[in-house]
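The form predicted alone is given below as one chain in structure tokens.
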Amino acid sequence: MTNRISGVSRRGFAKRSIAAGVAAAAAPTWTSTVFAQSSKPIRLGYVSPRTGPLAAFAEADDFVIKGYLETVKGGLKIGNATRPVEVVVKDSQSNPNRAATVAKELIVNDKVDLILVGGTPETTNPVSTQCEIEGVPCISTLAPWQPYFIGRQGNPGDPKTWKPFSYTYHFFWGLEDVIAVYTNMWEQVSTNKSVGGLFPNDGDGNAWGDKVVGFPPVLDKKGYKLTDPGRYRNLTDDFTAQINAFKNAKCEILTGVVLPPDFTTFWNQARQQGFRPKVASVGKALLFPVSVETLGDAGNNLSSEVWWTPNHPFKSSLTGLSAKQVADAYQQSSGKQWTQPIGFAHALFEIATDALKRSADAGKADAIVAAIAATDLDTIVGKVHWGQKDLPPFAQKNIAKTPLVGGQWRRAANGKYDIVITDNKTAPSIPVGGQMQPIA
């Protein structure tokens, strides 16, 4: 099923739901304009987990895409031609196999010129891999670079065999950044440096818990003792074994990378069973205010990495709007609180547009790839350019790093949670709003 929505009349747009089960199999095509039908459109494929346990990462997709199409409603000028833009949207359903399938559909059936993808390695990796196989340009985000890059290698366990990719480019931060942010926050609270690691059996969990590239070697060098009970299955309903391991090790710090529903289960069981760490810094699950709100008072002072907020000092290269203006627009249009993926979904379209405008021939994959590789763009999430020297040589071609800071959730009088930046040592241009407080 294909639905077209023009930039002049988008009737029914507001009715599009990203709730579970809605549009899971649909592939709407959104067109920027109705003029010049004789002009061949630029077709962008967009894949994200609109449904399933990772759906929070895609909550703002409709808002971002609608705003993008409004911005380019006059078409994109590429060379001497002005061409309309179409965005073909696919739902990975938070499933890696589904992600690979819809990527193939975009390439073979929809014949897209460029694919954009975000939403953890479970979506970015299979889509990027399919693009690499088919020779289609792809820009991805919302996954630390190690599980993205290393996880896609033929032999992830042997660095000597790792090779750069030809068609797939990624921008985000790395495990070295999140480890630095977390330990910087932990040092603000008096603890025994005993850390419990909650790592699932998925792309993120395996990377974060890896004894070579993950948390273990760095924490050991910094004097922390990590207790890792081993990988658990996502969407499990019993964390008693992990909780007992953390209690026995007298862990005063909790870390990990956990699905939002899994952390709710874990945290409620931990409190019931008497495990109350002083600090809990958890990736993925604690990115979204709604996930913290489900915990009630028990969510206060939980902490996480922070990729993007309304207070980040960046603006859109597409619209000139500041991070705060974009976040305010989302809140006004949706009635919901801003979330971190908004900035990165927006930046995907910034980078795609910039590269297409600079490409010698937007209909040729190699021309688009060359333009992507030459990107040097100030975006709403900061400067994005590939070839950075603060990455290992093997990753410099395909990875662009973005700034990362740390923050802690604080509950307001109205019951809502806001995240307060508590550490910016890794990105001093992003202002701090307070200091770390121990969990009550």
The other form holds:
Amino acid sequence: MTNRISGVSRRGFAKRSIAAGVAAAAAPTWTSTVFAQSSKPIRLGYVSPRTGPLAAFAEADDFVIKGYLETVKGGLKIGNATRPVEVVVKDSQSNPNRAATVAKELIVNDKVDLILVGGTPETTNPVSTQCEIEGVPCISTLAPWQPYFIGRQGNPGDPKTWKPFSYTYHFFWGLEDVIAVYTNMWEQVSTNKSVGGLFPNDGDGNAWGDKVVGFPPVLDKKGYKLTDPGRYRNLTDDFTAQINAFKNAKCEILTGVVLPPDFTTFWNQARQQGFRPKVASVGKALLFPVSVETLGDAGNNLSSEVWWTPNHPFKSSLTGLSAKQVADAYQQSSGKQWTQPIGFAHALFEIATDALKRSADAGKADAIVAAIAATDLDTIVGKVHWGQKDLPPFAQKNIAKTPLVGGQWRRAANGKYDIVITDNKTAPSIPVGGQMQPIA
Amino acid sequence: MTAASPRFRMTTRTRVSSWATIGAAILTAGLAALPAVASRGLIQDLFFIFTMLCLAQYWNLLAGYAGLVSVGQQAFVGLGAYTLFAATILAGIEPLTAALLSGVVAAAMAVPTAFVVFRLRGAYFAIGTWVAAEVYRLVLAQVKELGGGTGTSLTMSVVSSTAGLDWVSMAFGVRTPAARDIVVYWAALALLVITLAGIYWLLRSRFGLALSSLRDSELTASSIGVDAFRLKVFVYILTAAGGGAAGALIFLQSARISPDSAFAVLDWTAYVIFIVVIGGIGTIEGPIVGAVVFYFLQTYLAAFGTWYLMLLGALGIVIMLIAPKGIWGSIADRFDLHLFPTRRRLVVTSTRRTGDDRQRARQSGPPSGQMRR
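Rather than the form predicted alone that you just supplied, could I have the structure of the form predicted in complex with the partner chain?
The next block holds the full complex; its first chain is the one shown before.
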């Protein structure tokens, strides 16, 4: 699927051709490339899991991309030239092999100038890896930075060998943020501080459960007792072992990073087998209202990290619209409830546009990368600024953090679920909508 | 055999096959020289076809000739791929050498695997191979040095240590990523030629006759002295080696591995079975046709996501119902066309033969049902 936008009028084209001619007269050789470059479109590649188990992450893509192309239909002014913008969209099918293949197609066949990618480490990592070895700039999001950064190192087990990347940049939050958000939420409810951890053997699960960078050391320090029955396999249909371990440890808090179908299985089995924690803060599974709705009444007061809501006090640098206006527009055009990835998909295009405008020599990978690295932009998901001190030194170059808060799903009278922000200690600028309530 | 009878000799060769062999040699030379003129996109597409075709040929040898319907060939693709990552990242071995090592390791691992799965038969064998692949996947998901369940990426220093990159980028005047494509493309072409030539040679040898007899009736074959067990284990190990080497090349290209991607039953077994089934099982030409058809389906229809997978499934079912011998099988039957014949025929070599005799011999086919192909 290729969306082409031509932002070049005939007169503008003629003007630029003359300008190119003048420029070329001063240059040592007159080549067609000088001429072509002024009108050649800037081509963005976009990879996301449009189909498969991760499809919910890409649900709003068409809305975002359509809106973006509308915004830049007059072309992008880069240096002295205005260049039309094209976006080439590829589907990873939620399959890491496919993600690598389509990234290669974008680079080799579509000759894109910049690749944007989102939707869990299973999508961002293969695409970023291809970009890095091909020397094509890449901006990614929708994956905590640890699985993104550490998961792409040759030997993830040995921190001494970790190296920064040259062409690939990432913005999102990290495990340290989600841990802070969760423990802040838990402190609002009186519990015995016994936590059950549900971590699968995948990119996210290994990072969250890691004894060095994950939950265990921090929980230990804050006086929580973590029961971790080990890494389970995704799409399991029996959680009896985990439920028994949690019951034996009298866990009153549940946490983890679980695929939506797995959480439905776990939560139903837990209730059947009499495991009823007071708080359940779970990543990934509870991002989307549809996955909470499948739990019926049992979904009420489940909590999750919140990266973006229509109540976030940010606005788009592209359109000037507020988070609320963007979410409303999505609900109107799709008839569906807003979801968190909308903001981040939009922000990808904000950052890309901002960087391209600042790249003196667009079309040259190194110029675009330099512009991305220098980004300091207020986007719809907050400030994105690489090279900050809120990260360990090895990750500062390639990672930028966006604010994270915590929220609880509350069921409205019409049966719909809405997320209410219940803790903002980590990002006080984002308003809270209520207090934490224990699960009934 | 020629010595036994002065008037007849046995051959598998036909005039068509002689031309086909010459054609194949020219095509191979052409493909080897192709990077000089072709675009990177074409080189990458051909790499995809070559590697899938290798896997398809091995599965065809297993299922079409040895009667071993395995749905666990991803075990060896995955083992080969992980061997490549371990050898290059942890031991610093050059990637192409590591790919050879991958074949060796996959073959070595096939021995204990065979010990387990060969106790099972038919459908149980198929499920057993799948289980074995899952076991390997779960084990490798525990290896922290290779990223556990998260997986890991080949670093820049590893991919740029591939042999011959400097030479290729100088000779063809291309950037290093394009040079890497070319080197890996040649490696895949070499693997494909070895695979095709090896399998063709194998099937025309005594060994191939034994395999064909095994395919037609294991009981009969055993009763006339074919050691079925040894033969099957040999084929199983051989295909494991090939699958491991192909897996190493595939993942050298994608540069990213995780247990789910390396041991993907859909990518490395289901698609491969699809290729063999639509192309024509039990022939060498069939998987070639199948791989090309699959490539075009994937190129033009993969954008339809789930519908594409449903279409592949539906197409597979339709072909199995209306043309169980696949596309090539149907063509071969209709026109009696065999580019790489493995069927043994008697040819009259008497001095009194005439042109008519020779033609009759060519058309007469095999002397008895048991000896077909």
